[in-house]
Amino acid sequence: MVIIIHNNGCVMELDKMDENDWKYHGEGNKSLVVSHSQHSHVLRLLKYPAGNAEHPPQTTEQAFRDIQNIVDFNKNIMKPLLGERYVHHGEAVKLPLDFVRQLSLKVQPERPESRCDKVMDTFSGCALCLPNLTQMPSCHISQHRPPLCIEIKPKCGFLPFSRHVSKEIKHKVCRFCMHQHFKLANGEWKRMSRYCPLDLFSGNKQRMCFAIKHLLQEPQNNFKIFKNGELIYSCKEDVDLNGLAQHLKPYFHPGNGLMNGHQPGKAAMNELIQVICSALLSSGDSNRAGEPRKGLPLEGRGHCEANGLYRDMLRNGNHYLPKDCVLSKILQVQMLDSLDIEGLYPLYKRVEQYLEEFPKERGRLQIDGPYNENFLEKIQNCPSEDDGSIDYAIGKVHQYRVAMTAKDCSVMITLAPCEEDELLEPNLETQPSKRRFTYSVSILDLDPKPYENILQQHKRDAKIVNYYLRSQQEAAVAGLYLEREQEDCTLMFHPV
C-alpha cells in the first residue's frame, strides 16, 4: 500500500523512500534532522542513549504518541499563542524500518562526535515531517544567489519581575549572562559570549545590532547561517568571519574593491546585521520592516547589569517592539512565567502532593497532555491570585512549561534576493545600497517541556545564581588584592 504525505505541497511515497535522497541536516539533544535533496521538507527522528541501542526505551506506539504530542502542542497551543504565520506544526509519520536503518548508517559519519552519545531511533520508524525552513519556494530562488537562512535561538528576553525572587541579582542580571559564567567554568564553552538577550528584545535598533554582532562573533548554540540549505556558519572552534564574509559579498556587494570607504566583506557583514534586525522587527504585513506600531514597552524588561556597554542607549531612541513582530510574540509567551521558578516550585509541590493522594487525577490535570483546547484554556484562564486550589497550581505549572518552550525556541529568517523586475511582498531593503530581499520568518523548536523537569530546573537555577554570585565576589576580592599589590609596589622619589 502506498502512503503519501502532503506537506506544504510536497508529496512522498513511503514505500519508495530511498536513503540516498536524504542528507544530514543537524541535530539537538532529543532528535536528529535529515533534509530531502530535491523537495523542501525535512524529517525529524527521535534519539535515545547509545546504551539502549539493543533495547529501545519505548514501544512504537509510545514513540508515535511522543511525536503526535509535539504536533498537537505546536498546532493547538503554540500556534494560537505565537501566531498562525510563524508556526509550522508538521505531521507525524511512520516510515519503513529498512529505510530508517539505512538512513542511520548513511548519516552516522557526518554526525558531530559530541552528539554520538545518543543514537537515532531505528526501531519505531516514527518521525516528524516538516517544511525545510532554510529554503524558499522555488519561484523565489535565484540561480546565482540561493537563499540565505539565519537561525537564532534568542533565549529569555526579560528580567524576572516576581516578588518570589530571593536573590536581588536576578532582578539585575539576566539568566543568559549568568549562565555564561557557569558554562565557562564547566568547560562547556572556551570563550564567553557577549550576547545579551535583553539587547535583542529591546526594540532599540542600535542595541539589537550589537546583540546580532555578538552572536556572529561567538555563535555557540545560538546562531547559525545556511546557504541553499547547507550549514555555512555555526559554533566551530575557530569562528571564521572572513570565510562568512566571502559567502555574503555576492548578496550585498557583488563587485570588488572598496564600498563607501569600507572593505566589501565588512560592509556585507554590517548589511546582513541590518537586514536581520529589520526582519525581526517586521510585522509581516508590510513591505517595510519595523513600522512604528507600538507594542511591548521596555519598562519592566530592563537592562542587564552584566552588560555595561549600552546604558547610554537606554536614554535614546525608541524602546518598544512592534506589536506583531516575531520577538514581541515570543516575549509575550515567555512572560507567562510570571512567578519565576522560585514562585512556581511551591505550586509544583502542591500538584505533586495532590497526585500522591489522587493518582488517577493525572489525566484530568493533563500532566502529559493531550494538548488540546482544554489545555490552552487552562493557560489562558488561570486566575491571577492564588486561591489555594489545585486548578490554580496546575494552571501556573502549565503556563510555566509553555513559557519555557518560548525561552528555548529558535527563529528562522530566510532571505532570497529579489531580481530587478520582482515586486514581492513582503520584502526588505538594505541601506544604503537599496538591495531588496523577499523573506520569511518562522519559529521552531517548540516541543512541550516535560512536567518532571521542573524539579531539575529549580536546582539548576540555584546553581547558576549561586555560582555567579560567588564568581563576582571572587573577582571583586582579586581586584582589591591587585589594587593593594600595585600600591605596595609604588616607588616614591624624593629630592636629595
Ligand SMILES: Nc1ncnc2c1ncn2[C@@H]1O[C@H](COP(=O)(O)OP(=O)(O)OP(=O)(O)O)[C@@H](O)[C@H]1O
The other form holds:
Amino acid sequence: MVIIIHNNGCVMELDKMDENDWKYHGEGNKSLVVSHSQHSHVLRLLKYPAGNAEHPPQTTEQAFRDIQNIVDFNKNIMKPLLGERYVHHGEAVKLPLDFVRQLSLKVQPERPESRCDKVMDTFSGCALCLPNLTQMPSCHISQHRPPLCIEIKPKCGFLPFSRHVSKEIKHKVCRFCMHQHFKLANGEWKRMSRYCPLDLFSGNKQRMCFAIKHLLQEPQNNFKIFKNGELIYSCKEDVDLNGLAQHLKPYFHPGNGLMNGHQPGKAAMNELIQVICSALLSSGDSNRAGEPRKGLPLEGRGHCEANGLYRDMLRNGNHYLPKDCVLSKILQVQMLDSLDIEGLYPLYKRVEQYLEEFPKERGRLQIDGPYNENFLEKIQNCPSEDDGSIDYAIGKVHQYRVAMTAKDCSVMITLAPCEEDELLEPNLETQPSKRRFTYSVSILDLDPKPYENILQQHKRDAKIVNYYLRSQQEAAVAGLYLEREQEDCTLMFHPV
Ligand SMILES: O=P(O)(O)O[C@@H]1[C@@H](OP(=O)(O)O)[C@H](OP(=O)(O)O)[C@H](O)[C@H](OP(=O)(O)O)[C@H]1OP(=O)(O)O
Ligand SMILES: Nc1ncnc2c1ncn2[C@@H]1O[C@H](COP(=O)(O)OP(=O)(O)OP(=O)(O)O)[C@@H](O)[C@H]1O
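Having seen the form predicted on its own, please provide the structure of the form predicted together with the ligand.
Every chain and every other molecule in the complex is listed next, the one we just looked at coming first.
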C-alpha cells in the first residue's frame, strides 16, 4: 500500500483512489487540476495536444521525470529566488491508471471548450500533488463566511530596459497592453482589458487599486475568485459584478441596510480591492496588515503609455514596492530578463551552434535540468559582461527562462475573516475598516519554460510589437480622416 501523508495531516492512499472523491477545479494551457472534496489538496495533471489522444506522447518514465523536474525547479530554483513562504513545491505521485481514466471521463463535461484542444494525460498516471491553495491551512472555517481566495496572473511588471531593444515603442508601452490588441484581433478575447501590470507593480496604492478594479471589470485569464474552494468569479461572456457583490457583502457589510450612503455591494467591492492591495504589499507572513518597508523604487519602471491616465499620480512622490512583498519578489525574478528577447536571441543561437558541434555538452549545460544547486549557481553567478563564452550565453539563457516563468505565474491570496470578528453580532453594522482578515499569499504555476520556447518567444515578440505599431498607425490615420471630416462639416455650417 502506498500512502502519502501531507504536512496538513491528511492521508492519501494511492491504491484506494476513487474518482468520486475528486472534482474538476480548473485548468490552463498545460495542466488540468482536480481538488479533493474533503481533504485540502489538489492533483495537477499534465495535458497534451488532442491529436495524440490515441497514443502516449512519451513513456511513463519520461512523464514522471517531467513532473519531478517541475518539483525540483520549484524547490531548488524558484523557492530560493521567490522566498520559502510563497512557494509550495508539491510532490510527484504515480496514480492507478484506472483512476486517472475514470477521472478524465468525469471531468470532461466540466471543461471549457476553449481548453479542449488538449487532453489530460491518462497514459502515465503521473501527477503533481499540491496543497489546495484556495483553502486556508489550519483555520477556523465559518459557515457564514468561508475563506475567499483571489487568484491574479499579473504578467510582466516592467518595461524592457535593454539597449538591444530595437523598437522604441517597447520602452513606452508594456507587453501586456500591446498583446491585448493582438489578442482582440485574433478573437482570443472579445473585450479589451484595461488592466496594466505596471500599475499593479507600481507600489502606488491608487494605481494598484485601479489595476485590481480593471481586473474585476474584465478578468480574462488574469483574475479569479473562489469561495470555500469553489470558483465564483472568472472570465465569462457577461461579467456578473452584481452577483459578486452579493457574495462579498457578508464579509464586509454583514448588515442589510445602506452604509454611509453607499450601496453596500459597491462598498464591499471597494473593501475587497483594499484588502487585496494590502495582501499584495504585505511581507507575506500570514498577518493582518502590511507595514510598507522600503524596497524596489518605481524609478525606471514608470508607467505604460497605453494608459495616459496616471501621469499626475506619478508626480505624487516616489513609490516603493516593500522589499519582501510578493510583487517585489516576482518582479525581481522577472527582471532577470535583462537583455530582452532581442538581446537574448543571439546568445540562444550561440548555444545552438555550440550544441551542434558538441551535442554531448547538453547535459553539462543543464539545458533540460537537472534543476539543482548547480543550475541555481549558473543563474546567480552569470558574468555581467559578455566575454564571448558559452558559459555567459547559457547563464543568460537560463536567467531568461526563469524570468519567463515569473512572467507567467499566478498569485493566490486566501482570506479568512478573523475569528474574533466572527463573534460579533452578524447583523451589527461595524465599520468596514474594523473587519479584519487573516490571509496567506502563495505563488503558483512555476513550471520551467522549455529551452526550445525561446525561438517561439522571439517570433511572438516581433508579431505583437509589429501588430501594435500597425494598429496605432491605422488608428492615427482614421483619426486624421475623422478630424478632416469634422473640419469639413464645420466649414459647411459656417455662417456666411
Ligand atoms: O507568451 P504569453 O505572454 O502570451 O504567455 C502564455 C500565456 O498566455 P497569456 O498571454 O497569459 O494569456 C498562456 O496562457 P493561456 O493559455 O492563454 O491561458 C500560457 O500560460 C503560456 O505558457 P505555457 O506555454 O502553457 O507554459 C504562456 O506562454 P509563455 O510565453 O509563458 O511560454
Ligand atoms: N495548488 C493549487 N491550489 C488550488 N488551485 C490551484 C492550484 N494549482 C492550480 N490551481 C488552479 O488551477 C488552475 C490551472 O493551474 P495552472 O495555472 O498551474 O495551469 P497551467 O496549465 O500551468 O496554466 P498556464 O495556462 O498559465 O500555463 C489555476 O489557474 C488555479 O485556479
